[in-house]
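Consider the single chain below, provided in structure tokens and representing the form predicted on its own.
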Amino acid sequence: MDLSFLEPLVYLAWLLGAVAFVLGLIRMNSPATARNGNLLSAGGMLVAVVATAILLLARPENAATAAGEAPEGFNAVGWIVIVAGIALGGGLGLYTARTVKMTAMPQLVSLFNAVGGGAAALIAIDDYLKFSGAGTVPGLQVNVATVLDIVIGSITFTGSLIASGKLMGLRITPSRPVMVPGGQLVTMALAAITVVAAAYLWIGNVSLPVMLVILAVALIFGCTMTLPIGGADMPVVISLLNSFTGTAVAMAGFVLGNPVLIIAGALVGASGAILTKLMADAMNRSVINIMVGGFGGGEGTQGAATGAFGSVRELGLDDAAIQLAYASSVIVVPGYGLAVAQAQHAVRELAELLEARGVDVKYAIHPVAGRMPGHMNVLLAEANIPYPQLREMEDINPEFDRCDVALVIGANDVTNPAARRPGSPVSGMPILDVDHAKNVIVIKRSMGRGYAGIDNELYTNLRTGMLFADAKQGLTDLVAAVKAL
């Protein structure tokens, strides 16, 4: 097949792939047009892998192997495992989106993250060995992108594989903070090591055992980085480490020369970096400040039932009902336990209950508020709750006052009055001013701190009221109650 005709079709099918990179990104904006925007990214990929499975047929050798030659060159091995790798990561990505659950959205988001980074280490793996076995040097602009994508790469495939673990709670990777003997010491060599051996390979030199260095060294600092983060911090580090994935796979683009991998590694990259820093500056803390050691010492720990600023005020099934019934305002304030519970359509029901009856209901959203950036909007989303009705915390933080009833299911460290205060692990942190409100009910299932590992002081504040149960269970309980006044 004549490739000059062929060559500026699929270069201009990877160009429509990038443009409905960059639309679907600007439709991931708002909620109502997320999906939307998701589909039309997924599409311009799917033209681009069409496009470039086309290219690689009608190359010379592939079509000369078409008419029944057997040219040198053709490697059939390469196709099965293409074909074969599409069928299973497709199959089981299509299995894994139909069957995960939205509590274990945030895990699966990081494993995402470890698949991308890992596969975007082996690419320039791969190369990089093609050029140690042939005894050459490569470009400048390749040999740099190379070594960057192996870092980058395998930084991120371990650390989100231990940021994954800690979200599951799985015993080798807890939520709290893990320090690394000589931590920062440990992080100084590794960091100079890399250095080190990346300068030798790009003065012109080819060193198989150096890249290998390099690859380990990466593979061990992404596991001192993450190790030591807390479960608080992990909305931002799934971010960066997304932020990371675009990275990896821009250096690969530019290893293949793929235009393709290139814009659509910058916009992961770039959007991800942003939203890093969003998500930090809602916690009033530094990405670097976060990477030197995460706070919290893990969720579920059991607080007392009193505390320096008062006791707990126990609310019953009735009462609470009462006071969200005869409101004119309720802001409801989801956390991780209405997501644990997956009690998005419990609250969904109560709401809409509540507005019969005349009650203006918001939801409030706090930026870091459960496992992963977004992850309320997406749960509540998928409950199909109105978007114009959640609400991000500048917006309704000074509509607290004026609120009746604050609704708290699950939320904890993204409340806790302390932040106001010095001496806190949350200190400075900028919160839902829920305690502004005239009355608070908490649904909770205990005491049990949050992931900063400290006592919410909202709990004991004379306005509060807790309900202690599972949020779906009382939720469904409070929907009884109101249909009975």
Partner chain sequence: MSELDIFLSNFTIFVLAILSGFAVISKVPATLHTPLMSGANSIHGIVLVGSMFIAIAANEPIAYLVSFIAVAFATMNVVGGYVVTDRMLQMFRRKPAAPKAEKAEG
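The form predicted in complex with its partner chain, contrasted with the form predicted on its own above:
If you are looking for partners or other molecules, they are not here, because only the chain is given.
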């Protein structure tokens, strides 16, 4: 039977998949259509993968490589590899994605990003093994794409693993910035080695050892690039690495001459780059600033600030409960501390109790509250807090003037009024106008500083009462105290 009609059909199926990716991303613009958009994108992926399987089953000669090796007939071992790989990877992905706690979700996304980058790099490695085995030099386009794929894919593989480890708080990858000995010098040396080695291959040499050097250098570079960056900047780094993976996948598309890899890879590369910039903007940081590392350097600032710091007013549990219960409007300001303590269900319980007493409760969500932009929305939504109650910063800021109590739970730098003046490490960062509220209650474990390493002027404000407790425990106690009123 003549099956030559199959290739164009499969090509169209790939195109259909690519269209689904683009439309899926567009539908993820709005909370109402986002889930549908993700399913559309997943459907496109299924179509592309099934079409590929049909093509490879019926016309395996399509898998012929640029090095000139073509499979002869049905490759049984190849199919076992595919089925076993899909079963293993799919099982692991499904299990981890379904069991992960929502607070641990950013590190899982980073892990998925790492394996995606790893797969892209492996495609180029496999390709190069064939060329070096045959002793032929790949054409310039394949050659360039192969090297770029290995470099970018390997950087994103180790970089994302380190980022994931930092968010998990593993001992080998502490969340605090880790200075690589020789820092800049090492980075420059690694970059120089890569450039020289790549140039050597591109001018028409074929050498497996040189390619392995490039691979090793890129793997090391991924580590040295991510280690010096603090845990709070990890969201931006993960987003950047996500963009890198997209680019690596597009390069794999050039290596294999496959259009759907090029389209999807370039789409993610570009969208990831924009998203990275948006995230960095929300923190008033530049991407370059973050990649170079350090937030204004922690050395001099810490000791000096302590002396000038005024006294704080500690608030009793019952006082806090009375303030909340007899307020007419309360704005909850959740922060990183709430995410860490997993207090999202406790906060909902308190809010429902207050609403039952006729208190108007809203949530003020800073763009970078939690660990990633939008992360806090996800956590609060997990606790079944109605989406319309979650308000974005620009939207809620004018309402602080009219609000009776602002309840700050584990948020620090994003509420610091010092950001309005120049000369502070947080200067210029958009903040929530919590200090405009008539009363402020801050639930916090200690007077410890936030990521910026400076004291929060909000805490010494005369209208502020501090309730020193773990976010979850503090909220549970507040619920009990309000019930007892």
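Rigid core (definition): largest C-alpha set, two forms, superposition within 1.5 Å. Keep in mind that this is a model prediction, so the values were computed, not measured. Residue numbers count along the first chain shown, from 1.
Asks: Taking the rigid core as the reference frame, is the Cα of Ala20 displaced by 2 Å or more between these two forms?
Replies: Comparing forms between these two forms, the Ala20 CA shifts below 2 Å.
Asks: Do you see a C-alpha shift of 2 Å or more at Gly169 between these two forms, with the core held fixed?
Replies: No, Gly169 moves less than 2 Å.
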